[in-house]
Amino acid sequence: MKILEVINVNKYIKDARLIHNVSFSLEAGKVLGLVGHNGAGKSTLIKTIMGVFEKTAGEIRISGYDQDDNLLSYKQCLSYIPEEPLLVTELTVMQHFQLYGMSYGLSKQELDERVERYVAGFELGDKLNDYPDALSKGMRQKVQTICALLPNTPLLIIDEPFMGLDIYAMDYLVTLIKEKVAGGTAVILSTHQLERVKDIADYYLMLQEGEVQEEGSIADFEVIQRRTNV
């Protein structure tokens, strides 16, 4: 079953071409590594998929919902872990979790159970009543990560998945990603170095100057890398 369909998507700002004719799809329970150098277009593509940037042309669908026709239902089908945490200074850690729970229609029992588990796993049990300004960057990233993991959305997008996390949090996040995938979630992992997520990813898509340069199975990527290094 196709979760994400990106068809001939373009993004221009005035005469600047940011994304050009990008097409790919992602099935349930599969992980795509989105790779490319700085400025390759990874973040622009992610923001276009999320609807933060309005595409210039093309089609994007998640679980059959077209971005243009049913934006609210479309957005409820995805969750996102950004490279830099985006938290509200006026809300405590627990209030962030509650806000996400309400936004995605989680019951109180679902929310409480998931918060209890994730908070324990990320060692944030004593921070629930703290505000973001009182947290280290790593702790803020953990809060942001939990927020995105609370709903069971068809699509999970993670930008630089291990940025700001300690080694124990990294291992726990990998475990949770694998659980999501086993449950049918499709995942996009955007990273500068696909080697860091090669044990998680099934496929890769390499962008260069806003275009798809290469794509295929993760095994093919490893072969390409070895040939490049020869």
Second form
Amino acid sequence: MKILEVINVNKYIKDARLIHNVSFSLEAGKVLGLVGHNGAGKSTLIKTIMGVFEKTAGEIRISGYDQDDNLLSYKQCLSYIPEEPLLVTELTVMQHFQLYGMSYGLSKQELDERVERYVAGFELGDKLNDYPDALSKGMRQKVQTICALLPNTPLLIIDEPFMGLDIYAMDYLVTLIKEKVAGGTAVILSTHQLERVKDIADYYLMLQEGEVQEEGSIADFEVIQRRTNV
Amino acid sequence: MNQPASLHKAYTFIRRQRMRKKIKLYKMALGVFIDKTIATYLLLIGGYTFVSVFILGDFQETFHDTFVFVEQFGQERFWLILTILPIRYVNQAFTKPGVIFSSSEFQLAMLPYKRLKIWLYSAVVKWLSQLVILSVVGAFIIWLTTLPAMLVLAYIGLIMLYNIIMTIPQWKLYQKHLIIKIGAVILVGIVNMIGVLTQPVLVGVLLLSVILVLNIIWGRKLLADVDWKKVTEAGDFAIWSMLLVNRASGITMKQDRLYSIFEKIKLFKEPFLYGGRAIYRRLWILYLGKNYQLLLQLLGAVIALMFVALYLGDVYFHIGVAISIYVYTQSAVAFFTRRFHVDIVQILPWALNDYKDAFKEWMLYISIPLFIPISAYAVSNWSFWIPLIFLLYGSVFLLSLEIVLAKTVSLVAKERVNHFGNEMLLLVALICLAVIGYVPVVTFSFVVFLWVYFKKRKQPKFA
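Moving on from the form predicted on its own, kindly provide the form predicted in complex with its partner chain as a structure.
Full assembly next; the chain just shown is listed first.
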């Protein structure tokens, strides 16, 4: 069953071409490694899928919901862990979890159970009433990660999944991702840490200058070509 | 021993270089929008319009009655200006220190020049440029209209006088806490109300005297307790935020803001009542709080507009209120839409109706200061119509907010909904409000608008 369908997506800002004719799809319970050099268009593509950037042309559907025709249902179908935490300075850690829970329509019981489990796993139990500014960068990333893991969405997008996390948190996140995948969630991992991706991903898609340069099974993936010939 | 440094040379050098850079940027930006052919056509069209309307046409004769009307009002209400004008400077004190002291001026003060002198140079340059602009505008008015030169000059003189004597109060008020600024706006609003209701000349002269005393008191401690980071940021913003350049480059300059009130109050750390609207209320107050300068400017502008309408006469006041409701609700739309494109909210699914209802509550609370000019109108024009007029104001306001936000919700959700009928209804409501000065019986239309409002509230919403 196709969870994500990206069809001929283009993103231009005036004459600058950021994404050009990108097409791919992702099945339920599969993991796609999105790779490419800095400036290849990975983040732009992710933000376009998220709906944060307006696409210039093309179609994007998640679980059959079209981004242009049914945005609210579309957004309910995906959650996202950004590279840099996007937390609100004036909301506590617990209030962030509540915001996510309410936005994704979780019951109070579901929210409490999941918060309890993830908070213990990421060792944030004593930080629930703290503001993000009182936390280290790694802890803020853990909070953002828990936020995105709270809902069981058909699609989970993770931009640089291990950025700022300590070794234990990384392992715990990998466990949780595998658990989600086993439950049928499709995952996109955008990362530079290729070795990590190789362990989790089923497929890869390599972008260069906003275009798909290569794609296929992760077993076939060898190395990102150097941007220049030097 | 070194010669004493010349501040005049250093300061004019900086200003000249700044001007050159700005001209260069404007040229580049203009190049994006206009080529030589378009520029030539624009010049020709502009020149033709000016010559045909003002020189070849019987402009003065056509608008003779209007000029007589403006002259009469200008003479009758001259002294009311004394109390109205300070609103502008007090309102500006939320975002602008009044004297541009950018990071360049700040760096200049690191060299052997006195900071106070640099401040004075900046102030004088500002006054001179204002004088030039007012003189040019005044000259055009005297040349193109039949208004008496003495009246025009008197107004220019008064505006220029306030430009000068409000410089120090605005500068000092800019440094003060938000509560004091809000207090100042309310105080000036009350003074205006008293002015309208009693003796405008006396109240105006009293306010002028207070301003002069403030100049003496604050002038002695001009550079004490100044938040230089904030001042220089505002200065840089004022200099380099150029609309045309922003448009051409697609980059908008923003002033840095610090907002930490919530961090200091323990109550705000408590988890929300899950499932209620409290979380959305909090998100909105945080967002609106971060944009408080814009909100206060909006309120200030709308209050000033209503006072000007009141100054013109009670018939015009209703037109002023209709315009104010339109401006306020359209600004609300801009705030509402922008919310979904910033911070964590942009990546979340949106319970748009909860966001909308919580936002509407705040926009109603924020509109409370608009009762100042409305109360002034009610007191000075009290009759049995007033309660009915209030009901009309309220119903049109609520209906406008409901209609524009409902439309915005469907736009944010990318739902294809036809809003033509609602927009027409909104237009009719505003027109009804605007004409009650001429046709008082239209006031009873509030019954219809209230009915429509409550009916719309019961309509099914987005999931």
